[in-house]
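This document opens with one chain alone, in structure tokens, the form predicted on its own.
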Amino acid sequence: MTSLLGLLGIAVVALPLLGAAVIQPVAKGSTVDLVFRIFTALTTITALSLAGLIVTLHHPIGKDLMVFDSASALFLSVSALVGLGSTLVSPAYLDSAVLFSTKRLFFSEQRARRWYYLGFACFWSALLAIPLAGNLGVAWLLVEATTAASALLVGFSGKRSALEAGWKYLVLTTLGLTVALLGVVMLYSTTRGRSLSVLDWGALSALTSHAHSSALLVAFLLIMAGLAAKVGWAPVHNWLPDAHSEAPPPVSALLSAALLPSVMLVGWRVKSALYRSVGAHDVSAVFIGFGVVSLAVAVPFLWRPMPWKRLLAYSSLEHMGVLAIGIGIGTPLALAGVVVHLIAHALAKSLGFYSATPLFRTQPRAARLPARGVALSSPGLAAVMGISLGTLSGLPPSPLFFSEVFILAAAFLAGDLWLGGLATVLLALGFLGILHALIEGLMGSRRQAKGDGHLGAGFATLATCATTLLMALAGSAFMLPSSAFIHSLFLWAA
């Protein structure tokens, strides 16, 4: 079993890179799309198969710098599904990019597709590897690897605003990860290790119980402060709105629905490894602090009229805050909320970013101004946007409504009345802001349409599948807190 898990883990990481290599000599755009989709499907099937095997394990397994536990199964599945969806909608974006922005692209029409998929494969491969990383040092390297590939993708269009956003993202997140590296080095020196194996999650948890708690606390704070810049937690979130707004919509979906949670998982693993030595209260307070501040910063922006993708970006700030609060509380009920929130956010946010391509086709000004009256010009597109934004707002009976109820209830049951009350107020204000944007975007005064708002059969099928999954998640949400998966996740986190 262990050997099989290791082989599948290697295959999951290698398949996207292999697909990108295979398409390089291919000239025809439709063939490039088809071949890369085949490798994407193989990657997704392998990742979900690996996640299914991991769930059946009775205890976590570590092998060759890899770890297989309930958290890796959850986050691996999310990254795989988001990557699959982004690949399926990428041809529509590339067609529109070449059509409207050929003069600004760095590559010829034939080469643009191949370079896009190469960057996409490198980014996605690193994302798939992060949940499987069994060593803090390896996890840091993988997070750093996502920066280079995704920064190039953010500036793929060649527009000045995109290049500025990509540079800002590269500089700020690299600076943050440098701070995190200082924490890793300090942690390594504190444990007096003689090899990097001391940074394995299991070894780290065992060895740090004998180390000096104050030094470990400083190392933990440095690591979390650095990772926060990559997660996009306030107040170190400045790159997030620009990068999400300027990146290609399929890449924006990966940034928001896969990258941010994956980096948060690294912080969660550090919390799980150090909480006995540093103190459960201190490590939880860091997550809760980042979560509350992120919610508080996101709310005023959600009340402002913003372009569609920028609105989704600030929604990411809000939802990363909710996940941080749930992880900080750490009870089984809170973790059930985290699981539901993670999956539902990934589905709804990806759907929202995917709809940007047909939205910009029918309302080109929506890239710079708030969308208006979409239901009047494209009812199908309005339905998809409504499902996405309605879910992200926490509108009942969306699964995000249930996940937020779980996390708030966990706060009150844990005796944190101020946290539960403050988070409730901030979530209510965020709900009202997003709901207003939803009403104005769909039913507001009609903006002149200049293009075709038809969704296409592929995108309509993808939207239907995402909606079905959201409904199934909402219907099964109340069974999750008592499930065996949440029990295993709680045992891992504790």
Contents of the next structure:
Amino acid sequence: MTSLLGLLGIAVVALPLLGAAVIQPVAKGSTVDLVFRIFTALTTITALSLAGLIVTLHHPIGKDLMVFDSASALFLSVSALVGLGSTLVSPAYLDSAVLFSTKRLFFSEQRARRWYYLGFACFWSALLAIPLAGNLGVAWLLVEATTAASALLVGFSGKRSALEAGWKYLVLTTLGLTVALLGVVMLYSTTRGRSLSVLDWGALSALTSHAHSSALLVAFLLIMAGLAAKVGWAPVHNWLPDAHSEAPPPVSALLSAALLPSVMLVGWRVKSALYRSVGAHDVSAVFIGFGVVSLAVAVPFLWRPMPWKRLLAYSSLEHMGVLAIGIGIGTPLALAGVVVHLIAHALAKSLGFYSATPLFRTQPRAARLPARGVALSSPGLAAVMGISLGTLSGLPPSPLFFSEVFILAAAFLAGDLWLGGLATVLLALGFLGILHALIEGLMGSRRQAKGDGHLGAGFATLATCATTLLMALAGSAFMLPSSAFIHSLFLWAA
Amino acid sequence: MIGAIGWTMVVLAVGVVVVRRRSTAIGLVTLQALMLAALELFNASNRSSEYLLSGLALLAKAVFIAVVLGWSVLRTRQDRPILEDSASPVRLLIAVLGALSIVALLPLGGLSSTAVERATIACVVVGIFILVLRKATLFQVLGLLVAENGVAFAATAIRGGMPIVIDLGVIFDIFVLLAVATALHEGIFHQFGTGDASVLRDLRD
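Could I see the form predicted in complex with its partner chain next, after the form predicted on its own?
Shown next: the complete complex, the earlier chain at its head.
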């Protein structure tokens, strides 16, 4: 069984790269799209199979620098599904007039498609590997690996704003990860062993509180400060709205729905590994602090009229804050909220970003200005945008409503009345802001539109599947807090 | 001796804050990287042969920095020098005072010695100041490299060294990041006509 898990783990990471290599000599665009889709489908099937096998395990398994536990299964599944969706909508983006109206692409037009898929494959491959990383050092390397590929993808269109966003993203996240690396080096230095296995999650958990506990605290804080820059938690979030709004929409979905949570998982694993040696209160406080500050910073921006993708980017800041609070509280009820929130956010946010391509086709000015009156020109598109934003706002019966209730209830039950009260107020304000954007965007006075905004059958199918999954999640959310999955997650995280 | 190496690296880092020419700054950062490679190769005599490989990889990194960034400077010649917001003596004062303050305030974190720890933190902090105080995009790349060299110094100074997988992985990451950063820098130069990061102000809320 362990060998099978290891083999599947390697296959999951290797398949996207293999697909990118196979398409390089292919010149015809439609063939490139088709071949990459095949490899993506294979990757997703492998990843979901692996996740399914992991869930059947009675206890976590660590092998050859990989770890197979509940958290791996969850985050791997999310990254796989988002990658699949992004691949399916990528051809529409690549063919879109928006892209080719740009006078200068970052890559030559002849090879742009293949460079895009190469960068996408490298990025996605690293994302799929992160949940399986069984070692802090290896996890850091994988997180760093996502930066290079995704920075080029952010600047893919070659527009001035995209280059600016790509530059800021590269510089700020690399700086953050350098600080995190300093923390890893300090952590390694305080341990007694001298091999890579010293940084295994299990080995770090076995560290006890010695005279070096202040050293461990400093190392933990440096690691978390660095990872916070990559997750985009406030106050080190400055790159996030720019990168997510300027990247190609399929890449924005990967950035928001897969990258941020995957990096947060690394922080979560560090918290779980070090909470005994550093102190449970201190590690939780770091997460809760980042969560509350992120919420507080995001909410005012959600009230401002802004372009569609930039609105979704600030929404990501809000939702990463909620997840941080849930992880910081760490009770089974809070973790149930985290699970539901993670999945629902990934589905809804991806749907929102995928809507950007048809939106910009019908309202080109929506790339720079708030969308207006979409329902009047494109009812189908408006429905999809409405589902996305309605879900993200936490409007019942959105699964995010339930997840936020779980997390807030967990805060109150833990006796943290100030946290619960403050988070409730901030979430309510955020909800109202997004609701306002939803109403104005769909029903406001119509902007001049081009074309009829017809959604392709593929996009409509994707939207239907995502909506079905969201509804299923909302319907089953109440069963999660007492489930075996949450119990196993709690045992790992506790 | 190791403390002396560390503080020499800090002095080189401060030099990057002050110097005007990009090529001089690249030379200083390359020298930092060469010192790291020399330290690792010296330590390799007391460790397994894996550390010889690590030392050679650090040497390759130093050469890569010089070649890639030097080539980029040749391809992105500025018509006029980029005017900084503050004069070099002011930048020097800010960087030195800032680094010394943070070194004094930050509690010790368990690195192999106090001297190593202070030199590492000073290097990382000066790297951050380079990012903040210098406007040229290439200088911002150098700031990242200076900070990373500081961390690499701490790793090299650990008794027994860091795991070879981490050492080589980090060096490989630097290769890739440097290539990407250079590509973006050249994209910015050709799009904006300058490598001045202060023109990157379109995106605001």
